[in-house]
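Take a look at this single chain, the form predicted on its own, given in structure tokens.
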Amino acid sequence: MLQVDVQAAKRDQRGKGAARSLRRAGRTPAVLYGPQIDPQALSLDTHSFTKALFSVHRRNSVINLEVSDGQNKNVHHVVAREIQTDPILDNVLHADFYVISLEEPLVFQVPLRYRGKAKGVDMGGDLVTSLYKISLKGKALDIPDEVEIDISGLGPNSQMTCGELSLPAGVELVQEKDEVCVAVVGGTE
């Protein structure tokens, strides 16, 4: 799973008017939270911030959250819950941070990525993809970025199910075995 860095500042101002305030000097309000930790309000620089979340561009990644009280400087392995962005401008908002162990599974959606031609295709049979997604536990930094399923010993009228895929050691499956991910359908043998 990707790692990214972030730095931010405890806050004491909270409310409308100063998440306005801090957005204007280049600072995005933002807060953190978890069940370890009472929930503190944040700002981060608007600049790294987005370039951060350019970086992981919409994948799982756990965050190293630098939180900087005066002298006191504290280290949160964190996920980002929410990034709220003005619909309009495409700028961000607010973030919310939820506060993680990286020695506690966690359950995580992880794409799909198809490589390969089946070989069914090849023979008239039509490629049909059931799944995008599915659902991994195991501990953060165990969980894989995509799942890649090679699909090129698909045959006509043949599938391929969630049991059949290979996952990293310490990371097990959440939905069912049974469950088909892509099928070849129709076409002659």
Given for the second form:
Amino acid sequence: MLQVDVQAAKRDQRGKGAARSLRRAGRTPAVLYGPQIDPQALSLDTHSFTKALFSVHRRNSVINLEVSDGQNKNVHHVVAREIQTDPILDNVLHADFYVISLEEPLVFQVPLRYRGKAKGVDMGGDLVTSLYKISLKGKALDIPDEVEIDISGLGPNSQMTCGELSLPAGVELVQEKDEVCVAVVGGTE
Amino acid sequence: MLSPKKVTHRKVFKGRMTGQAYRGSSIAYGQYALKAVGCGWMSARQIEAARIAINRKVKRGGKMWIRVFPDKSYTKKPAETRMGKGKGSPEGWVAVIKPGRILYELSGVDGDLAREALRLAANKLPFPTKIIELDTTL
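Given the form predicted on its own above, what does the protein look like in the form predicted together with the partner chain?
And the full complex, kicking off with our chain again.
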């Protein structure tokens, strides 16, 4: 899984007035929470945070969040649970960071990428794609960015199920093994 | 033209368009999208006109999604009628659009062609819009 470094500072002021003045000053309000720590209000530099978000654009990633409170600096491994954006301007308004443990297995939604042209499509069949994402459980850094599936061997009236996917070591499938990912319907041999 | 199959009330109040569209404000299916930056009523005719404009430009290939549906009726009194005597009869259907709403999405076409098709569609609409891309939005 991708990793990205982000710097944040603790913030004392709460509420929408303080959040708006932070945004005017080029910073984004955020919150950090998780099972082991007390919730902390943070602020981030909007420009560098947006750049970091674009570097992992809509993919699963672990954010190494360096939180400074004047003297001390702590690094937390987090995932962005929610990124609020302005509906008109599409810029970041607020971020929710959830602290995770890199040693404990977690469930992630991983996109499926289909490669090649199915043999059955050349024989008159229709390609029916049922799944675009699958749920995988494993340690955050073991989870792949995407799962690639070669469908070139898929003949007429055949299908590929989740159980047939090749997954990296230490990663297990959460959903049913007999769930169909992609199928070729129709066509003749 | 798009219209509801069945409605609870044939005639409804005008309503007010305050705030922004938080739902339906991000790209869900395609690569390119047309987003409203102003508010207004988008009639079924305008939805259809913009759809035709996109399809004529794109010709074949690519896929388009219409993200709005005209589910609000509007009424009109007949010509040369005196005021009063109740509300007019239903005339057509509109979708209430708030700023931020995604109207159309496109995928499977070249970027320049998609932008040109969405520009032509935007010309049919009664409020300001902008073209956004999946790669450049969060």
